[in-house]
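Next up: just one chain, as structure tokens, the form predicted alone.
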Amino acid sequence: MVLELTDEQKIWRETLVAFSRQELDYDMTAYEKGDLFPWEAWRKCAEMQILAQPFPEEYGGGGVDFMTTMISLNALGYACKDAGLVHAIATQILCGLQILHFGSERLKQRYLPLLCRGEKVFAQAITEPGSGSDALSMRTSATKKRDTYILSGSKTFITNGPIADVVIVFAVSDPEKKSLGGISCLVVEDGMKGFEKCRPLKKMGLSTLQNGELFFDNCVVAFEQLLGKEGQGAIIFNESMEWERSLLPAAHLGTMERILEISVTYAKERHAFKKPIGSYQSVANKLSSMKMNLELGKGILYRCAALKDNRKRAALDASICKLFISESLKQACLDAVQIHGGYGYMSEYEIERDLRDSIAATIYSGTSELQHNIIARFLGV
């Protein structure tokens, strides 16, 4: 197994870092206040077919392999500073591949043209109020009348859930079997009577990313709108994680770099007691161990991008890239914070805002303590 980027891949990421820089270096401090979502940012890397990549040619895709994919949110990561619109791009992708893999020929003519195109905005709802990590003891239900199902239920916390087209809602269809067998997946499309969004919820970081409550109320939904097949629900989810647990993992590498990157140049033009701050072996060791998360973290990583593209299970590797590069970056943006003393405090140096934001990746996706339960599984305890 190679893991090392294509000279085609390499010219991709610079290609998009310079996108970034261009067209995505808008000032962030107006949407933060407002919780506002960078919509032209969104329109731009549509046009540059980010939204497209892994998706077939015929649906209006790039035709892309998951490698290549990874490699640009790793690109976003590094060179956009809204990682807010990273994450809304990534899990736009996440719900065309559960409908690529999962759905019928009708729902991906119908959903992935305009989905790759970025003209319907996708999210997936899983997450309950009384169900997080647990998140198949939801109680969302679906049940089947006639040719259609009736949703109730609501979810929370749903990523892209106040400006969704589409969601992709994971409910109960079968109380009797419970997870195994008794979720299932339905297509729900705004403006469905019983479908209702509420305005974003306030966070402590990623501010432009739109994360809300969904409410459903007797909605129904025609039976052509399953994926998959009744029951289905948990396997979806599982390869669904394989698929998260890799894309936001990338773009948080991508983030590390930049963090690293910032980090030595300061480190080098600060002084204290007539010597660069660099010098001293406090501040080397937070950047020496910044560097080896990031080499390390591009192992595991490119391991999970190459199982998925030789259709292989990556639900251990994936975890630990989850886990193992979240917690990494927390640490780097802790330590970058430190090292630059009182600036980094500040929120003109956006060191502070690149902080706030990866608090939250030690907890979307499963948070790192379900992530060393998963592990620990794998080792048979």
Contents of the next structure:
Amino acid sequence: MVLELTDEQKIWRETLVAFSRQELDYDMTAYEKGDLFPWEAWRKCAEMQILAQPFPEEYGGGGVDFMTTMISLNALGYACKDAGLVHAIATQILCGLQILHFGSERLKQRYLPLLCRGEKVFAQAITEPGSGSDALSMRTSATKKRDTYILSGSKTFITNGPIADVVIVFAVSDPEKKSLGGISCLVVEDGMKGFEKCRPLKKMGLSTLQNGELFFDNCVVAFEQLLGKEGQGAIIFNESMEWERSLLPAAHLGTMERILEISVTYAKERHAFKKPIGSYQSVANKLSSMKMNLELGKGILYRCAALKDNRKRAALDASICKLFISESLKQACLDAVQIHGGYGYMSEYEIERDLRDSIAATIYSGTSELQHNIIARFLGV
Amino acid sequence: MEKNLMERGSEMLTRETIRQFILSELISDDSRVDLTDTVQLIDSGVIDSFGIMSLLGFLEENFSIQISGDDLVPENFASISTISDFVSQKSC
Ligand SMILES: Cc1cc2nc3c(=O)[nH]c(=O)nc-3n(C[C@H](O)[C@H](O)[C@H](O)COP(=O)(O)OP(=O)(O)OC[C@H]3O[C@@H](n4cnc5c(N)ncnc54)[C@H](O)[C@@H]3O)c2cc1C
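Having gone through the form predicted alone, I am curious about the other one (the form predicted in complex with its partner chain); can you provide its structure?
Whole complex next, starting from this chain.
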């Protein structure tokens, strides 16, 4: 397995870094105040084919491998300060991957071109008010009635939910069965009777990300909107997590690289007691730890992408990747604020925003505690 | 069609390999010694949503097969017997 970027991938990353600096360098404060979604930036990313990357060309995709897709997210995480936008883009791609790998030909043709062009916003709805970590103990039901499913229940914390045109909803289709076999996935469209989206929830960070509750009140969904087979929901969830726990950390690692660069520059420029603060070991140690975690993170991230590109299973690696990189990012942001002292605490320096954003990374896509549990299960304990 | 001796031998070996994996990796307290070929692994909770992840990894690695898309249905992993049939079919 080659864990190096090709020259083409390196050039693509540089291109996206330049694109982000030029086109996505908007003033975040205006968006933050109103918790607004950056539609113009979304459209620009769609034009750059970022949303389309891993999908076959016949569906309007870019036809590139998972490694290249991951590099794109990494470049955005590095050069775009709007982590909310980057998360929304990752969610769009992840929904597409579920449709690509499990959808019928009809679903692929209907949705993938719209998803690739960014014309429709996609969301995936698993979490419920009463079940998050224990996601498969969900209660939303999909009851079969002739050639339809009747969907009832509610979902919460759904990324892109409030602006979604299409939602992949996980629901219990057979309450008699265990979660493995009893859960199915339905593709629900905005405007279907009985489907209601709520206003975005106020959050600690990721301010532009539109995240909220969805309600299903006897929503009638045609049988052909079933994603995969009936009862395949838990397995689709597991498979999806392998991509998700590589793709989201790719962006986080990009952010970590930016944080490290900013911190190193500051540690060289800022003087205290007549010396650059970087010359003090307790400051330098924070920087060397960031660098160490960045390089180690790269290793596990590239490994996950290579496994997926080689059509290999990456559940354990993806959990390690997600846990290690999200926790490293949170620590890097905390340390960066500390290195910047009072300035780090002020909004103007923008590091405090990265810190607030980074905390979510240890919660979504399975909390850090859950990743530890998964890794432990792989150890047979 | 009647299976020849070689085929039956290899099938037995496959089942045994799967059984050993389940006993050592998926059943923590080792209490389930009566793990017959037809015990319903999912319904009885021996394989849950975590367990299926390591089982799939094991099957792919051990039998050099790829499991994706339509293959990933719970029915294929319902018992040692169905897993073994599935592995044989994928190995052809
Ligand atoms: C920004 C953001 C975006 C999100 N996007 C989506 C989305 O698009 N779609 C979606 O479906 N969901 C989404 N979520 C929801 C997210 O997946 C859940 O918040 C997460 O899985 C945790 O669930 P919970 O919030 O219910 O916490 P709980 O499950 O209630 O956990 C609370 C605490 O208990 C700990 N805990 C729980 N069980 C165990 C255990 N067995 N062992 C050790 N510790 C345990 C947890 O680690 C956590 O610290 C998003 C969340 C956030 C913050």
